[in-house]
Amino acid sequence: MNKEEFIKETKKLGINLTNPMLEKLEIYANFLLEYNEHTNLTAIKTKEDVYLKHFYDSLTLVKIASLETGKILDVGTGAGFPGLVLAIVFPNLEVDLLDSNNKKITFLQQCIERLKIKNVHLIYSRAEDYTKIHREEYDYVTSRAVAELRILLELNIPCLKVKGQFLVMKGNIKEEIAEAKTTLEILSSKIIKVEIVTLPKENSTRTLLNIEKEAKTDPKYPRTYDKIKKRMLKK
């Protein structure tokens, strides 16, 4: 996808970049690959595919949440996706990229320096231990690919206000989200909205969810990774 193949179909989106904004991304995508040919952040290798699988595959968020202003937090961030694409193109937003992988801290630190922007904030952490201590915090959460989906809401759900919203991006989930089940009724949140995306060019499909918070998190959550990953919640 080339700057004007990514240009109409964010149109189709609903999202009219501006000049600033492109100009943001080209810098972003112009020093990602430059990075990543010394620091190992991301599997793609050209600039076409960073528009179409990294910036346009985060904006895709929109079909499913309104993101014009609140606070948001980016679980596992990596490379800065889709938070910092996010705040690149909503400036109201207040963006938290987290991640626990230092070399990726530290190129989000040199990009956001290069990119003059303020709405970022980077924290250098373990979700869990980040999630204990912010909670109730965000109108969003994000994450994109990291884990499965009821490891995600356990991780995630603690650090959302009531009525908050936790942003999933995946690929097929139809057994996680069977298997989830228990953990969001634990977890006091339910599924709002399924969005299945299909990516330009290529043709592959992406799954989104929204699901919203509907009371405040029991304090004993989340458990630690280990138990998460090893035991599910039951009732």
Ligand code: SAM
Second form
Amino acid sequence: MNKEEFIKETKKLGINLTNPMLEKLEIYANFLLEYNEHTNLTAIKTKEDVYLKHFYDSLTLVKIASLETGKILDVGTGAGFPGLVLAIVFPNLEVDLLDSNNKKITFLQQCIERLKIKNVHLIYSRAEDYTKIHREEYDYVTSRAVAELRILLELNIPCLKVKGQFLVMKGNIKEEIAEAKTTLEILSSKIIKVEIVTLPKENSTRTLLNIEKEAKTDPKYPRTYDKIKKRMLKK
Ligand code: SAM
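Since the one above is the form predicted on its own, can you give the form predicted in complex with the named molecule too?
Starting with the chain above, the whole complex follows.
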């Protein structure tokens, strides 16, 4: 996807990118590809793919949530997807990017300095350690391609405010949705929107889920990662 196609397709999502936003995205794409030559951050190697599979894909979140303002945590952000793209395009959104991989956080630190943006904060931590302490704090939490849905729910729901929304980005997760029924109930959360997104040009599909939290989370969640993986939540 070249820049003109990117602008056209994001317009269809209802996003009007300003020149300063486009300049920042270009700095981000160039720095990501340059850094990726010596430190493995992403399998994507061309600028056209960065615009399609990282930038455009991150922005499809607007199909399931209004992201103009509020506080969002991107858990397992990697090289900043979707969180850093959202921070550039929605300057009134307060964005926290969390990852347990120091290599990714170091890249993000340098990237943010180059972008000169102020609405981003980096967190070097395991998700389960962070959300054990930061309870009911965020309007939104998001995760793209991080773990199975039941694991993500236990990691991420605790730090959402009541009525906050967990925005999940994954491949095909029909089965995972069915398996997550009990976990959703225990964590007082419900799926309020499912959107299947087809990427322009290559026609691959992704699933976006909007999961709303309906009541405060029991302080015993999240459990340790080993426990979460070994024994999924049961009533
Ligand atoms: N979200 C990014 C994207 O879509 O390009 C990165 C996806 S990458 C496949 C998964 C990321 O999640 C990795 O950077 C990994 O370090 C991070 N991660 C996995 N489990 C985590 C946990 N429990 N706490 C914090 N980060 C985690």
